[in-house]
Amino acid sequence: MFRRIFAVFSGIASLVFIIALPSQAQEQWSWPEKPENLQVLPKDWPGSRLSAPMRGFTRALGVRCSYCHVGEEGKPLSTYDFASDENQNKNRTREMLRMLGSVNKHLDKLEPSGDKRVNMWCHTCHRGRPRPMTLGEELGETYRAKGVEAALALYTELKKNYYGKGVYNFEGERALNEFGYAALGNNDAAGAIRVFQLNVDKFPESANGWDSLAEAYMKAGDMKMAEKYYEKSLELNPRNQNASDMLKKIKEDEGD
């Protein structure tokens, strides 16, 4: 079930894993002759066979051994309890491997659309992150836990660390726009304004971005700013019917 997955792991992971290990751990660690507590991987595998998948996991998720195993980061690997199931991430990994095997079984039933059959593996979704989330999901989770300023700070941090690596989509206004509407749906007009303002600062030619900013000001009760930004949106896209309708409504309300 996992032959193709582990073949990919073997080809890309070795150097990354060796570099990631502290020199002390490299000096003291050797793979066990007979691994214990294998539940998804074949039970008859010798320890040396574990090298490729374990290296692949660290590469795909951007983590180190202590993410899934019981041990203290920076300590020699000889001090780790690799057989223990105490770290819940170990069982999560097992379930993900079972899911991966199932997905690849289904892919095997499909006629290839290219010269090679598509193969799913951990990096397909994770791309160097422990939790494979979209940029909008990452920002939304931080917003719910810590508020809009923390989420915007996370946006800056993620862009600094991941821009150009294909992990998150920073190329369009969609992620920040979705995040802004999450704040707006939470009756946080002030927070939504902060998000939408950042979006138009980064994508000033987006008529949709200005339309969203206008809507947030409208929700906040600031009709003057709403009118200003709906007009800006119409300037960029004269066919924006929503902006046209909202401007008409604002003027009718002003007349009343």
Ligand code: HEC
Contents of the next structure:
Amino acid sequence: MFRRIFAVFSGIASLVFIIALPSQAQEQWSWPEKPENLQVLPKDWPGSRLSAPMRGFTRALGVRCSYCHVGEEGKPLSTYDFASDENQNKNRTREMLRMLGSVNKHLDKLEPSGDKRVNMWCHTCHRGRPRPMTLGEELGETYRAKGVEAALALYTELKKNYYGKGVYNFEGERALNEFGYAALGNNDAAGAIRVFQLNVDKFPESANGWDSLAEAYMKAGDMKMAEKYYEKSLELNPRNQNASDMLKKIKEDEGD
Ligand code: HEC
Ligand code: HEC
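Switch from the form predicted on its own, shown above, to the form predicted together with the ligand and output its structure.
Then the entire complex follows, led off by the chain already shown.
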């Protein structure tokens, strides 16, 4: 039973495991006949019914059993203590299950506008990550903890691992723009300039990207560069009211 499940989310790893450890490959873990500690899922569920939701959780969050259970990655599952609540993520997940229950109660009140109601899954929010943040939020969090360079390194790493997988939105200037504003909000104009500059290098057609870069230069007190980039932004989008207001202001200040 377990081997089949293991194969689903880790086919290659399980093969290696079997070859390397032929005796342990027969590892006698199976779903408990009677789970001891179900608090949200129906208490009378036999252990085998847990297989689908547990596997679903690992896929929806892009994690392994040990993310929510007491046990060590790489050790046989028979050494895990699945009934224990010591791993915080287990209770967090219970709260998520309760949340889904209440969301579904609200959704049930709506007349579906399609042929059937849209389901809400863990995956709807999590999209293969344990904490469902946008790319901009994720970069902002790393920036606040470790600074600009660490966040830019994270951007490169996430792009390498997740591009095209529908986990993060790498299209357009939005994510780096959001990250740049996290720096600007932190009075870190130099950091913001670094991020916005990278953004316009990647997305040179984005009027919004140039507008943000101009704003960071303005905060840094470099009116010349601010003027240049507001002009660039206006060129790309003649209806950018903010850029024309700012240009007017810069010219007025120059006149003083
Ligand atoms: C995202 C978190 C999460 C992941 C990942 C996860 N579980 Fe669970 N698991 C839970 C929660 C929460 C419960 C308790 C549900 C409840 O209280 O109704 C649970 C309960 C169980 C139980 C019942 C234990 C008992 O005796 O009460 C078993 C067995 C179990 N999980 C096995 C697994 C296995 C095997 C995996 C990996 C394939 C896994 N789980 C992955 C959150 C998770
Ligand atoms: C409505 C959106 C939404 C749905 C649906 C949802 N989650 Fe979450 N979940 C979140 C958010 C947002 C957080 C992050 C909270 C934070 O860290 O600030 C989170 C956090 C978590 C965490 C803690 C992660 C950590 O490292 O702190 C776990 C575990 C988790 N969710 C599991 C699940 C599971 C399993 C399901 C499906 C049963 C689920 N979630 C459904 C939005 C959702």
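Positions refer to the first chain, counted from 1. Rigid core here is just the name for the largest C-alpha set that superposes within 1.5 Å across the two forms. Just so you know, these numbers come straight off a predicted model, no measurement behind them.
**Q** Superposing on the rigid core, does the Cα of D201 end up 2 Å or more away between these two forms?
**A** Comparing the forms between these two forms, which are aligned on their rigid core, D201 does not shift its C-alpha by 2 Å or more.
**Q** Is A226 among the residues whose Cα moves by 2 Å or more between these two forms after superposition of the rigid core?
**A** Passes the 2 Å threshold, so yes.
**Q** Once the core is aligned, what is the C-alpha displacement of D245 between these two forms? Give it in Å to one decimal.
**A** D245 C-alpha displacement between these two forms, core-aligned: 3.7 Å.
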